[in-house]
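Next up is one chain by itself, shown in structure tokens, the form predicted on its own.
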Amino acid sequence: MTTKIALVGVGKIARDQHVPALSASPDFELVATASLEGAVEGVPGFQSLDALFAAHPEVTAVSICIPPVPRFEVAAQALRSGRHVMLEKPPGASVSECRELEAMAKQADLSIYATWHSREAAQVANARAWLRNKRLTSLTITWKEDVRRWHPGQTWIWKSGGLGVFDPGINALSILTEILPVPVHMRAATLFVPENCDTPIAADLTFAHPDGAAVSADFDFRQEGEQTWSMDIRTTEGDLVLSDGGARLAIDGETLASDAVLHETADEGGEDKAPLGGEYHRLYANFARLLASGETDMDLSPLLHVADAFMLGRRVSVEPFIE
């Protein structure tokens, strides 16, 4: 039986990824969406939660892809008409907003999931794996795109609340704690503000480890030509790299085959031939998995990070941004 599912937001990852994945998922029926702007074809579009769900009462779970700062205004509605949410990164403006929506969704006996798509890409698993028995000496992440390219027109991303570089760096941020085997704490930080800007354009960041091993990360929205997505992480029993945003791996120089499964289960969910193959495919089976069991999963270990940086970040203003 498929669980009746709207979508809140039509901007371009729920038309990229989210409607791809729901249109394959077995688990799942895309009955509506809600947004004021865009639609997908075929399917009912209202401008409201309100009319959505008065339209179609048989919606019993929704999956949120507007900006982060009116998030939670919109689960918050979806949770109090008693509805199952789906978060897509980050999961809200606020580490403490997230906390409330928890707290709220428990209390309802519902389920909510706070995605973290880059934590399915294909070798996140393996890596993890590897990594699992291993002393780390050193872990550098490299997360350079080009901000035109991946999100033109998102003017949000530089407002107060839209996270900036961190938009995409926290998918970074949710591999690291997804494979490393103990925790790491922000230590220091550099923010990159462009002047007409609320929010970085770049960031260098600097992480404690347990036991001494050197983690940094060098976030910039400003990359043009090769974009990289890469982690270099040392051991003193040999060296792995995670590249293309967790989809490659290499262990000592030898690229792992990608049918290759270090971890203890097989990769579960479709995967597909776009960008980011595969990932949203197993985010929304995860999602069905929880609404079976009853169960929540609010991981903000990443979002934790990104609190830390923009608290403890030293500030350098740098030249406007013009698209």
Contents of the next structure:
Protein chains: 2
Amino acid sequence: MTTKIALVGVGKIARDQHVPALSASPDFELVATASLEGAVEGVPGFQSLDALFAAHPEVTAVSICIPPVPRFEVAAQALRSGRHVMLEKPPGASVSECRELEAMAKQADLSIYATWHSREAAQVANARAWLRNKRLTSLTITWKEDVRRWHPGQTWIWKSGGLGVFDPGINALSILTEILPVPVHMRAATLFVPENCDTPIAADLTFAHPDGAAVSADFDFRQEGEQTWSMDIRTTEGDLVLSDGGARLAIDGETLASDAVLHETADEGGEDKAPLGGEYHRLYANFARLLASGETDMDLSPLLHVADAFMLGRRVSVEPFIE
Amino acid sequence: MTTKIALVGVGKIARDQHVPALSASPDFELVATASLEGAVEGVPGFQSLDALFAAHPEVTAVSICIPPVPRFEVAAQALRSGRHVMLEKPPGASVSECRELEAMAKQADLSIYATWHSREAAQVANARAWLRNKRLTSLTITWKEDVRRWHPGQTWIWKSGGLGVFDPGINALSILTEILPVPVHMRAATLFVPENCDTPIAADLTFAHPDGAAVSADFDFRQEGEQTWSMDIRTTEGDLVLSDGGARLAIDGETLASDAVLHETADEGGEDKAPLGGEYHRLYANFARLLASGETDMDLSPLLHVADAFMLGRRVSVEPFIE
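Any chance you could show the form predicted in complex with another copy of the chain after that form predicted on its own?
Time for the whole complex; same chain goes first.
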């Protein structure tokens, strides 16, 4: 039996990822959308969630992919209306509002899922499995992309709460917190903020690791030419490079075959996640499992690292950003 | 039986508050201090925690009041050495490190206590009790003090991680999160940052409240003359003003007697907290109770609001700060 789901916010990420993943999903049927601007061909579109619920009371779950700042009100409205909620990353503009949503969902016996799509990249589970018993000496994140190419016209990214380079950077942090067997915390951060923006265009982060491993991240939105989303990981028992945002993995220089599975599939609930579809396919499969088991998945650790970077980071003003 | 305790960081807050509170405490005996600079007369002083523990193995608890940035390492060291930990506010420079400390303490079966001294101000429990069944319409925090008067020479406040005006402002947030029966979250923040500082000298905050009450805060470090630490609270059933940082309370214009108790003492574990000693006296009494029961108290909600303000706040540059 499929779950009738509505999509809120028909922007770039919805069109690129959510709609195709929902079309291919055996678990969900996209019944309607609510969006101030965009629409999905062949799917009834509404201007508000109220109007959507009035016309489609059969909708029992809502997937929200509007920008972070207005997200809370929509998620709260969906929960108050008795609908399960799936949240595009980041799950909110503030950590506190995410905790509120989680408490609201628990109280109403509804599922809420803070998704981190990069955790579902093909090789992340393998990286996690490989690292489990190794002693880390260093981990260097390089996350450099051209904002003009990947985020055209997304002006909200440059406004307060839009996170700037942390919008992609939080993907790296979601992988970091997934693959490391121990927690780390921000020790220092430098945020490079264009004179005409509220949010950083680049960031250098240094983390404290319990064993003293050197953990750092270099986020940059100004990267032209080759684009890099990689982690260079050194341990006392060999090195691992996770690249292409988690899609590609090499151990001691040898690239792992794309269908290789290093992790115990039993650990993942008996299902081999690696070869099935893309990141968003797996997110919706995860959401279906949460709905079936009545559970919630609201891991806020990537967002906490971002908040920590903003709280303890030093700001450096850089030249204005002109799209 | 008293707990033998060590104090780490003999600066202004230690001398003004911790040492007198420990001297008067029936629960603790101050055995030694560790501090790079200050010392307490008549108490053995050490340059490091290692040296202190070597000389005083009988110390079973450590109270830490060094600035937030170096705090984690010291707290982690104390926990690794099997000592219970009490933390001056804020409990750390990052939210993630506080969560790590909590996990470390739990794993080692030790108590950890993130203190919020303003929650122990004389009238906070009364304000909480009065608000419990009221419908809030507005809550306005005004926290304005002269940084030159209250924080002379505390240069760490102006450096990344030092929190600036949020160092006192977090006291207001600790009261807010204590007295409101429902959670709120940051909707918008404006941070006023001197050109020559990393941290804000003033902040305007707006919170979202579940019933739509107008909740806001005005923090300012530039207040000469009269100093204000107050909350103006309006409900559909009357108004409450909490002033003097929580020490004074008026309901509908009538000041409550300083020994009046609006709260059910049974709710507080059978002990009437209001008339006993000052804020730090009560913090140490709380810590003694946690040690006796083997519990932990690590409420990070005030720090989360600060992190949220930094993450989603808009920054405005203001004139340089000259001490």
